[in-house]
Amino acid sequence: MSVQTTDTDILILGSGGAGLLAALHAYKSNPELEITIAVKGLMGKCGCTRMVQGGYNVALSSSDSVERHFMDTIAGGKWLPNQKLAWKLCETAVERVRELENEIGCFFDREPDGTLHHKAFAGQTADRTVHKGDLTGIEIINRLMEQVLARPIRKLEEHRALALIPSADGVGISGVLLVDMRSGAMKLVRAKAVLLATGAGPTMYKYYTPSGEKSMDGLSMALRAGLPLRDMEMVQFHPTGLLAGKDTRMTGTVLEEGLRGAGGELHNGAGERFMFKYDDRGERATRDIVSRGIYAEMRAGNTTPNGGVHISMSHLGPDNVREKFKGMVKRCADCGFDLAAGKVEVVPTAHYLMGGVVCNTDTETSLKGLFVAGEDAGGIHGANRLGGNGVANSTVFGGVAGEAMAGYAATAELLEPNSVVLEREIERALMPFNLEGENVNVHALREELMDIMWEHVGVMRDRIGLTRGLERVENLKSRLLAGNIGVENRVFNLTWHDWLNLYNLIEISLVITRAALARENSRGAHFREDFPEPGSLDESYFTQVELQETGLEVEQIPVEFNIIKPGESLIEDYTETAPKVQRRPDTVGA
């Protein structure tokens, strides 16, 4: 079939915090370059960054430091993060938040003396989360959109990325195959540099928080392009997803970390405050621990009417809660709950994927000309992401990627596409129109996938469940490929896009399950009931999955402790036993 071809210098896939910051930094670095943003939905109206409630981690207060933020990130990630990436995150966040304020125009909440307000988030040893009430993401995205719209940056809205197309020699990236959802036309956008910033979004679970259009598109494309994915077993479940029944999409929506940081309590169905049974920090333990505590109560039958637990804020004063958490109070009221004066049912909800494409500190991947930032990138968070580190990650590395791509594109050339890969990916995208058999019920299969992943590859795992889950997901894929979706009409065919979403979700579900089977210990978000111990910190490894001719291959790669080793600390008071190391990283190179 015919494919429209267009050229650009820089192509950015995604318009969240990473994509928009990348565009702005690329333009600032070299205004002569043509910059194009392609997004599956409408710019500024889709994606996950605008859904961020909690805030932005940055070490600005007198009681905090970059070193302390770094130590919290490494300890929270259970010693699995890429330490150079983690250091760059913590160090550059200070610069980036000032940029967001003074250049982008974001208004964050302040103390009476004019300094930025920092609120407490679980798992951190300092209050460092800068925010705009509980609507931080909307503030950041709205201001970023204003800046992007004021610049001559090309926009391709409602253009779905289908495949990364390598060059004919396979060394670098040639461009990206997209489909214009409005017309159904296939488009090859050739680019000197491409940024993968689609956001991951673990929406293959029964309860999930990300934006509904998120379906692991970027990671699925990267996998098929032969790129290695790391830490894919590490799916973060936010402990407090709104549980409003199965008949509303509001179920799974996050009630953010700040509620527990402010003193919110969790009660089981019997009205008992239970978290201190599982951790001395109670509700302010890290997300993985609180999620497992809630899941244990659910499994024991100590549940509320809809099968979860309650979060209670009323003891903090209803008026105080209404003032501090306006967005969430309203959101709960829309579902019939009174967050300020009553109790709200919650459940662990799939929130964030710590895993992603392997990259260096300049966001470069192993495919020349391809960069990655935001939730598509792996290595920053290790086994567990600290609340508030997500939007910091997106904006920090989005800016880094923009500058790196501008530098690369200034001397790079457009490469001819691999025609075999291009034709194969077009055929794959059109597969649901051409399959034999009866029409497939995509919605029913999606619901089944969500149940499988929640039951077998969820908050708590074991070999029997993971193996069963792997078998069931593979069977689901066979059934998806056993029937078509009817008449070939590509103009805003939502059934077709649902099929493509499900195909990508199934691919990455298999990756997650294979990685989870390979890790026979428990770290952070990955908890194996048959291997409950964390294993030796000194011998920490991360999993890396690649798609090869024989199928998915999982490798275990030792973590490089190139800044700090287990048992050491960069600060005096971090632990009672850890010796202080008198060094700072001299470089955050590749």
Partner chain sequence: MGDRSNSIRVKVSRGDDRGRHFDEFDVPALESQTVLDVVTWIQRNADPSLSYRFACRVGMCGSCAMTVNGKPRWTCRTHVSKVLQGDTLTIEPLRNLPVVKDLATDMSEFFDKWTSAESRFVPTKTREDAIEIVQPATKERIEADAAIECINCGVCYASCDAVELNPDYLGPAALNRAWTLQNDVRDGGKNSRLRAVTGEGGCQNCHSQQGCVQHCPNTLNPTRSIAGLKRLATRAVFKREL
The other form holds:
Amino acid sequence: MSVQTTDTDILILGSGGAGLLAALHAYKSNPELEITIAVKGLMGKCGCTRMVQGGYNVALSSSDSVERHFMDTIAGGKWLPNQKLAWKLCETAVERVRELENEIGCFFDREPDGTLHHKAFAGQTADRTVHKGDLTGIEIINRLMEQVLARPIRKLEEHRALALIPSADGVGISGVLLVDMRSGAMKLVRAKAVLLATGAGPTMYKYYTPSGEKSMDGLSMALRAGLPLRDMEMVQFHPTGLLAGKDTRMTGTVLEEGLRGAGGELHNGAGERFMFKYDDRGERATRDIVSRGIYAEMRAGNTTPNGGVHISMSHLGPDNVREKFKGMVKRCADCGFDLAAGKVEVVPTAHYLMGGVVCNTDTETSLKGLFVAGEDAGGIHGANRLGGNGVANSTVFGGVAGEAMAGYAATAELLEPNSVVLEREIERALMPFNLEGENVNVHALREELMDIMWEHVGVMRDRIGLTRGLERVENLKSRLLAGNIGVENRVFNLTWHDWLNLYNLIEISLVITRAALARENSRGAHFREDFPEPGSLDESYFTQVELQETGLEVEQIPVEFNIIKPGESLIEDYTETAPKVQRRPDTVGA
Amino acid sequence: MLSIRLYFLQRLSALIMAPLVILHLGVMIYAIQGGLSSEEILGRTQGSLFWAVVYGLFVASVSVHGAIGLRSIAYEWGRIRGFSLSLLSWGFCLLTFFLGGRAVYAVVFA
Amino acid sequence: MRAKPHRNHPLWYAYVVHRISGLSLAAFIPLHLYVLGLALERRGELDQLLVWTEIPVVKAAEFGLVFLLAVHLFGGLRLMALEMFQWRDNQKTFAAAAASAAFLLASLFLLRSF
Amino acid sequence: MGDRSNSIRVKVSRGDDRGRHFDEFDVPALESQTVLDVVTWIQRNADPSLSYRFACRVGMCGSCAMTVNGKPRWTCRTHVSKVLQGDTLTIEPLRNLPVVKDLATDMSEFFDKWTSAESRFVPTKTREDAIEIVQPATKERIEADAAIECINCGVCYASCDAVELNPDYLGPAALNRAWTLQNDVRDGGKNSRLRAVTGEGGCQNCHSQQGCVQHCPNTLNPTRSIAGLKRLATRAVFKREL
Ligand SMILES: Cc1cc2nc3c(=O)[nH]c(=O)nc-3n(C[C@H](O)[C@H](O)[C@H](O)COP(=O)(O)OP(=O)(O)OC[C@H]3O[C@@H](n4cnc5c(N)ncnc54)[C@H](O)[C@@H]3O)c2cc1C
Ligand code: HEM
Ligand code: SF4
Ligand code: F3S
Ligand code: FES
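One more: the block was the form predicted alone; return the form predicted in complex with its partner chain.
The complete assembly is shown below, putting the previous chain first.
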């Protein structure tokens, strides 16, 4: 198999917040270096950073501090975060937001007096979420994209990364195997430093919020390259995803959290308002609790026609709702739903993966020359991510990675690729054309995976279900490999990419399931019905999964409390559960 | 195809023409009653500095304005580019200016 | 005539009307000036031409020309107002008003000419 | 659409700029169904070789724009019932851009023009500085905000005759973005940007057709922004700065 080979100094995979900031920082650190961004879609127009609605957490308001942001992040993460990473996140976010405003041009919303507006976000003890209306992500990513387009940075759009190729001697990374999706040609881009910033994305669930092209590619590539993944059982569900049947891509997309904050009610199939059965705060309880409440109703069969529950806003006055939630009402209306006056079916939806590749505070991984940032990186959020910490994470560590890579690439050499791995990966990528057997229906298998993960590895878990899930996913994998896709032309062949997506999703689903089986307690996003207690905080551990000769190996590694220990606090009077902040209902975001 | 200066000139000439055209149309509506004759037209205009200025300004503006307008249309609808495009607009401009100048001379001074 | 769907909205028609009227005026005005210029040498010929203006078909054509001039004038003023002043959201109303005013003016011209 | 029949006739444009034709499909009609879902259904169930582009699926990324029954639209947020004519749907790639394959266009020139309009922020401060005080009620901020939420979907670009007929014309989206920057009190690139947007393909090439306003899915108003640029340009010509 022939591959076209090109060389570059720094290769960045993905153009979300992490990828674009990395490019800008690398360029600023050393404009002499050749920087290449390869991305699965169009530059800046794919991935989840664009989809950020709520906003960006940063300790800039007078009532806030980096210490407080840090405490909230640790408490929210149920003591599992890597504290050094969490600290770096909170500390650097301050500089990063100033950079985004002052240098990149993001124009965040202001208070009437002209200072930045900070809104309240669930689970936080200060108002710290900076935003641009409820389309913060569009503002951030468009401004970043403009800056990147204006610089001599090489773009490989609609180039999908297929595999990380280690060097022949195994000491570091030599480059990345990519496919040019428009022509179907295989390309090897050799690079001194490579950034993995493909944004994970738990799209193997029946309902999911992330951008449709994301499919855990980065984590799957990292796994195959032998890198350890941590906290993989931690999948965050958002309680109110739109439910409109399995045949529409709208299903799973987020209805913003503010709807519940403003007094939106959740009703089950019988029209009963059920959330008070599960929590005193009713619909205003935290994401995980509301998700579990809804899930419990669904499992009990108290469902609406499509199998979810209803969110109802009309009692607040349709005109009032229309005015307050203009964007949401319009979005629903475009798709045929009346949010203001009617009821809309909702369901918990997979939103964010806390787990990811193990890295240090300079974004270095265990493979020399490979860096990781954004949702692909693990350890920053522990068991739960605070709303607003996602985009902070990708932009903060993207920038850090850019500088680190520029430093590294200045002295590093290009390495010879391991040709065995290269051949194997090319062969793997071409399997959907070459496998013998009946045509496989990739989509039917994807739906089956989504059902399995939702049923067995979803909002609530137990040993029996997880074990069953594991078997079923493994079985699914063998069926995926039992035939080809029946399309030969490789040019812009979405079905081929659906196959590759599914392959990666299956691999990571297995990892998630294994990690979930290994954690026999309930923390944050991970809830085990057979082990509902959180376990001793002092003996907190995180899970780490690695692919070895023998298959997936799961380890439990004690969390290092190198900044604070459970029971301690960096600030006075800190209560772990957020006090009931008096917040204006319209300022609670997604 | 259209430089910002040409754009500016087109708007400027339009602004100059607007009141002139309104005036002209007004007079025409008033004068047309019972048909037009050269006597009538010339009676009004002959030797009048006012009409000389009105028509003079109009002629100057319309030759510029029309030339720029044709330039856009020729470029976009006629796919005419480069030298031919300039030739066309200059041609229109000079021709109109010449014919207009002659007409003003005829109706005012001759 | 129906435009392609993406063009089928009032302001696109306003644009085409402005363009066609401008184009027609650009064709007619030099001719018009030429005729007036005849007054210089051959007064008689001008009168002969002016006699033409009594024929109904020619009157209708004149109506057309006045309409073109008026519609281009008002449309042009609309465009320049749009470009120069604070934005107003009722653009379609303005375009309709410009067209109606032009039609009125031209009709007045036609009525007076009988 | 009370009595919609239970299937839709869909004509889909296939091929690229070297040759295009229509393929026809019968797609089951569903209650919740966007145009993107129709395209997806075809790729999943009828013809796995169909190419198209999407990402966010909720109107944020602007990847999914296509021509639907002749009009440019974001397909992920266009409910079929809104565009159905009889029981047919004709789906083509976005106009005014080269076609990569089937329904996917090459948007490079759209973004190249964005860049050549200098539609990017030029800093006057650094990350070391405090964040600029900008009162939300000021005229400039209101003006900038009005045009800022563009998702660069290219729908306006596809609807504009000036774009179609004038290869240099920067187009509504790039100019709309430039206008937000001319109103951004923090920006330091205004002079140079004004030159960029009044160059060969500049704002003066817009004939205020307003197809862009008509079709922008985010209800933005590029005509208004372009008019603002023309105003700035006119002033600059007056002052002999241009
Ligand atoms: C609907 C929604 C709302 C959210 N709201 C908030 C919020 O309010 N606040 C907050 O803090 N966080 C929020 N998040 C989370 C946040 O958006 C993400 O955590 C963050 O943006 C991730 O950034 P990233 O750069 O790591 O990944 P992304 O922005 O997802 O970018 C990943 C990039 O990698 C590319 N890619 C993927 N696979 C490949 C491959 N194989 N080859 C090449 N390129 C590839 C993708 O196309 C994309 O360009 C939200 C997420 C969603 C989905
Ligand atoms: C009476 C006052 C007039 C006004 C206010 C006026 C106004 C305008 C304006 C604003 C435009 C620019 C349109 C655009 O760029 O989209 C224009 C274009 C044009 N005008 Fe006029 N105009 C007037 C008279 C005339 C006359 C007398 C002629 C005849 C030569 C003329 C011919 C044109 C042409 C050919 C165009 C180009 C049309 C296009 O590009 O679509 N105009 N006019
Ligand atoms: S202005 Fe509107 S139509 Fe044009 S690219 Fe932006 S969002 Fe799309
Ligand atoms: S459609 Fe085109 S002509 Fe101008 S008003 Fe919009 S850019
Ligand atoms: S898929 Fe993102 S706008 Fe339609």
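Predicted, not measured: the structure shown is a model, and the values here were computed from it. Positions refer to the first chain, counted from 1. Rigid core (definition): largest C-alpha set, two forms, superposition within 1.5 Å.
Superposing C-alpha atoms between the two forms shows the smaller rigid body rotated by 14° with respect to the larger one.
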